[in-house]
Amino acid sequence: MKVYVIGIGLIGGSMALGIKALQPNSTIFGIDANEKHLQEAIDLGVVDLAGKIEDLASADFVIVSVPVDVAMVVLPTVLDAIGDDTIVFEVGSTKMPICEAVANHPKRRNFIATHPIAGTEFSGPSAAIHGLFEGKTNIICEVEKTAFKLQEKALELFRDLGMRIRYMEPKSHDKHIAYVSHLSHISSFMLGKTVINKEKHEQDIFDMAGSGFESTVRLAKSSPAMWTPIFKQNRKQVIKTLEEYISNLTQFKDLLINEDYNAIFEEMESVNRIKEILNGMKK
């Protein structure tokens, strides 16, 4: 079997990790615009060998883990060079602006949308992980655009992976995702100015920094290249959700303003069933 990575990082990396230990006589070739990422990727042992887009007739899959500006641009040249029976997914955090840059390509129907729900704050090919998609879920869109033996090669592999199969439209993917992933992004990476401003003047603020802090301000580490793209493409379900959250924070400040504690014991106590929830999903 040959599998194409394109874009070594922690999501393509761990997948290329899962397929070999699935596959061991597969050969896992990288191709990434980062040559020392390439590199390293190769000297990990994360692929085999470096590929070309040139190469991709022969490929029995071709997974795309770029930015998601970048994959807009890369995957109408991937579906161009493949062969018939191949399978092309891109594994992006948003998903209606990809689908609509392939909606009209002639070989739609070898791809499938995804978005693996799985990763850590750390990127690069020393990132990829071993088991990272084992009890996730994978989020597939306009699966009935993909060709049906096609599809059932590319659900095969996910279970194989240990991933749970979701069904979702693109723009309610969109949404919801802004909600759980996006609006946790902002709101690490703005905690984390706020501290680090604050910091200039009192460096007392990280020497008293517990485990509370840390895991809340941890996807603050996450990259930029690969955020920004992402509030990009989904900047209206951003704004709303942003919106939604600002305004909840506004409340909170008024409580405390008009000191009713009472009030915000309650506000907290009807947040406290996320416990319930969150262990409803792990099941």
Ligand code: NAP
Given for the second form:
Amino acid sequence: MKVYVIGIGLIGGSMALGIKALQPNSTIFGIDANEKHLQEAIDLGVVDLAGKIEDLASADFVIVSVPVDVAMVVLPTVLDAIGDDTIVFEVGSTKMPICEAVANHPKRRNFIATHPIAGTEFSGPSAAIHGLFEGKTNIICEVEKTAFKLQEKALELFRDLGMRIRYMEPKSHDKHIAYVSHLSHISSFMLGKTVINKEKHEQDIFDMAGSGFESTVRLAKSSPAMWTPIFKQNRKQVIKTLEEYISNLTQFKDLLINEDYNAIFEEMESVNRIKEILNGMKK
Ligand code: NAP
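For comparison with the form predicted alone, please write out the form predicted together with this ligand.
Entire complex below, previous chain first.
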């Protein structure tokens, strides 16, 4: 089996490691605009060889795992180059603009739009993790637009990688992901900013930072090159979630100003049920 991974970073690299473990006889080719990343991926054994777009006609799978703005440009070129039996999937964190970018391509039926809900705050091939997708959800959009035979091939791979499949419309994906992923990143970036700004004047502050701070601010280590185009593509939904979040923060501040500790207690108690919700998701 020949697999080409375009963008050999955290997600593409983790896919490559997972596929190689499942199919040791497969050849994994890496294509990356960043020569250092490509060489690193080869040195680390994440991919076997460097590949070229011109060779995609003989590929079984092509995985496009680049930032979402790049995906919109790269995908039509990839679809132009593939063979009739090649399946291309893309893993970006937004789905509407990407589905629209390939909607009228003559090879649309060779494409499947996915978003694996798995990752870390790190980037590049050295961040790739074997087993990253085990037990995670893969959101598939517009599955009916992919040729049935190729759908089956892709779904079998996702299941072999240990993923649960969930089908969604691109619009619905972008709306819901704004809450559970995009807002979490902004919240973490702005928490980091608030503390960094304060630290400029009070050097001791990081000595007091405990594991609670560290886990809440973890996502602020994420790559701006990846996140800026995500916020741009999902701007409307992200603004909506931010408005709701800011309103909740303001309401909490008002409760404190008014010394309404009963309401503060109740507010936190009502959100405690997040524990059960998150536990339910893991089952
Ligand atoms: P990453 O680790 O930064 O890897 C992306 C790679 O693509 C980098 O090596 C990057 O090089 C390269 N690249 C950029 N432009 C390119 C081009 N024109 N052609 C070929 N390669 C190019 O990013 P990632 O975290 O794997 O994310 C990849 C995709 O997965 C994104 O669309 C993201 O939305 C999605 N995703 C991410 C996560 C997550 O938690 N990270 C989770 C689910 C889905 P440079 O570094 O030089 O730009």
